[in-house]
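Shown here is one chain on its own, the form predicted alone, set out as structure tokens.
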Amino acid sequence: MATDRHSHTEVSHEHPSAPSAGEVVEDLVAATGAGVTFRRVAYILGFLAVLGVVGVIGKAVTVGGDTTKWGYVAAVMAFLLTAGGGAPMVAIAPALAKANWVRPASRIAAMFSLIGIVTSLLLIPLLVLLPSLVVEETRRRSVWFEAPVYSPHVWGMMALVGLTVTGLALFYASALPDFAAMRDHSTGWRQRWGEKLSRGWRGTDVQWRSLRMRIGMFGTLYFLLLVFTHFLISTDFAMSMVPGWRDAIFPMYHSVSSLQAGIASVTLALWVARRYGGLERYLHLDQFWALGKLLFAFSLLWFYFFFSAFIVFWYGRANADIAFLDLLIRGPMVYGFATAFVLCFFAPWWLLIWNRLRVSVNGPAAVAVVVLFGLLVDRVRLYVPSWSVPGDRIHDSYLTDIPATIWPDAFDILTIIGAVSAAVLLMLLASRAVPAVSIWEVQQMNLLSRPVQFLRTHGVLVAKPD
């Protein structure tokens, strides 16, 4: 009877009554308001964002068209591409799937999909350092055969632009009933802004059919284009600038670290806003449970993709091979290397097969931060010694010579500090405009789902209604 009674209040602490519908608004419209910590917070983010325009002004200043500088300023795009693009799609293949435990946690999902405003600014600087697709009259090595020259620039930005784009279409069309109650239940600008964006939602049969299908179409366009878009970035602004460089497997690892990344991202998001955000009562265990199988699942596929490529070179033993490997695994980024392979595959691994740790809030929380961070080494690792191949040896079959390690300079740490800044502030500011928690989602999931004995345990039985 002791054990039945502590199991009984363990799932009633993780789930707890379902409040009502008019409780649901009144919380999560009343989580909108901005405190004196948020905006401390938001000041100090912004002035970070700040200062990462200075670094990136000052980076042009000195050094100028030298493209063997901008090594960080093109991993810190990468790693933002990385970690906010594959976020959305948390909110996306889930709910594909009718996976009921990500509802509370598709609206903060869906919110990564901002941070493809800052990555696409980081990409203007890039694209016009670029080398161009021929070179006195040469084609030099690339993706693009018989293109027109303009093709890697034209094409990268468009590629880009057209994720953020689509990711903004799904963040705001998922967000149309909660401009609505914004509307109906709240005072001020925030009633301004929510009658203006909630373009005269009443919920009717044809207006609820309708933000399905439009959530389906976005979602699915954005999959495809967030597999083109790393595609292009991984070819074009890695690959392509080291000579002799060819793997066919690269542009898939790129976008499947983009996947672990983007869950890391959501899984620390949630909770930031669940430990800061007064919002324990709908961001419970079993978004953080199901999180954690998927940051071990991809933790996984980052090493099997990694030694899928990497198994090429070491037994294939050409020069462009070895060259390969002494630039990117044991040369001036060796112990980058190192970091991202513990960080990125061997840390989440071995922390996240302990059921106590993986069936937990902060456990996690942590993995995510450690695979971040992960994931960030990683980025500096491939693009940074990319950068520093002198433009003049683009056209040569292999590297013969291996550039030095290239530490970051006080412009390349403002970079990176203001980039990430600017990311979590727009963030910040979205969750003040619409609920983090999204409100229909909530109210759907309390109607499809209710807490039930099964044995001698207890579990959430879920509706399928289509």
Second form
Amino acid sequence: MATDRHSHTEVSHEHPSAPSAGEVVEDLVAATGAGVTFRRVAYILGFLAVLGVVGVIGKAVTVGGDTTKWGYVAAVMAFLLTAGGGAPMVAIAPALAKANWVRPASRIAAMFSLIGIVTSLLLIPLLVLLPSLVVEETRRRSVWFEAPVYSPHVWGMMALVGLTVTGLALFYASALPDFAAMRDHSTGWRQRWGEKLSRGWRGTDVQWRSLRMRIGMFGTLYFLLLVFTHFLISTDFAMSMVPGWRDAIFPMYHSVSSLQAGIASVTLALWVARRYGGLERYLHLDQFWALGKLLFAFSLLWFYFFFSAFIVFWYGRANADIAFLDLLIRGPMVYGFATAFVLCFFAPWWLLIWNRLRVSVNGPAAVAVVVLFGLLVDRVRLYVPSWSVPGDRIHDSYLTDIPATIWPDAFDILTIIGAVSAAVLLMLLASRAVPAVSIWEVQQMNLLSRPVQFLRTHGVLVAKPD
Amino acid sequence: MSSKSVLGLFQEPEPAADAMDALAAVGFERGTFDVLTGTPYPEGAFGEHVPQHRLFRFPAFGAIIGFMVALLFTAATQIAYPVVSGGKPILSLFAMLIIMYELTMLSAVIATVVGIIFESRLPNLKPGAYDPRITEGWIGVVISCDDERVRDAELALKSSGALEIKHA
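Switching forms now, from the form predicted alone to the form predicted in complex with the partner chain, please provide the structure.
Whole complex next, starting from this chain.
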């Protein structure tokens, strides 16, 4: 068996010895310090974020209210909702299932809720441009039936803001003990912030019990709002913009691909934190291995949900079905669709199926980059053609003239780069105020788990108290 | 008679659990002393008093209020401005469901935030004795008692192996 490449001994791995509680605090508080490289990266991202603002303003000045030219802004808004909105679920779902591996990853996952701020800001110009439900006394098909004509504008924004606030509440609630650690062990502005934000946290039994409760409650509420927000944004900002596009699976496809993007985002962020944030001691193979499995599963689900919707249009063959296929699959975005198909499903499937790649630190991170780029292209291929439908055709029964491919202009590119940069910048700045790996969760993991020798292999003995 | 906060510091959990028992043994009521840790130990690990929390009531109450407000809001506006289209009912139930779901969720979130402020006892304006080493893995057993009983508390903590005693 020793020569078997996939012997149990080889696949299993010896877990590194756990650092003491004092070392955990010292290491993770020290990791919040900003070095020269960090400052440089932050300045560059800040500059790119400003360029993003220039991109949106330039777009408004050059094309004004022509909705057909705003598809890329809608696409990047949807991408940030997809990637940033789904990521906190990585902190929530495995924790509710008492998975031990997720503890060092949960802070970074929760930090992604900050991206909701950028998403909400990007939604503002789109709300201004989104057509009313009734134009020239004709009401377009939507989920709003007879509701007031600006319902998508009001409730779409409220849903997104609600999701962002819940995500931030989850992030803050779970970070309270670490703000106390910053108060006790850091210096300068971080200590002052820690003192203010910890709000007198001492770690009493009542406080810990309340912390567990609030993480559970905010996690549940976040999931309920996430699916709902995807439902509203995907139906109001994509599906209802295309006459004749009726698809009950699309909102779910949007939500499930958000979970896929969330897993990919967290995997990539963990890799960056491990590689450049000095956190090798706390982010191990376990986190990447587990996330790789989830990413593999959700890549297969991407295809399942896509195909479940596609087959109805393919066999339906009504005029509206053919128009849908012509617009979003084989028409102006045929290359976009092919790219998204390969990067969101085919490539992750054939890459993550290999044990050597999946059971590694770099493999899942590389696939995460592929998936994230694929989902950006996927959002472009969905939202750009949807917004390219002229305003006077939006109320038709189905689309008779398929708009030509719309390529991004300079302002679109600036907006995409700027929005993504602003999102990354927010995450980086947050990692200066509170450790990117949760101190208390690492300490809890060390408290409840022990690496053990089990016969001739290694394992971890985990206590899972009720 | 003034009240004092006495903190015993331990490096290991076992003597801290013994200290909790010792405090109970010398007559301090459970609920007047507590354990401070930098990481959540399993409930009851130190034999501590487990008070009943009421946090779950807040989101439930918020959700009910939000649902009622949304129902009233959507139904009242449609009845006040009736639009009959295609012979369909005045109340457009499926559009109402979206608003009712959203307001129910938002009210539940807001009520949960309010609930946490109550239930977490935060901000803690009278924090009592504390030591920063607790976030480094040390364990504190803290008790609030009258001046005349401070000596009893100190003896119980020391006899259990407290490495240091602090007052506030």
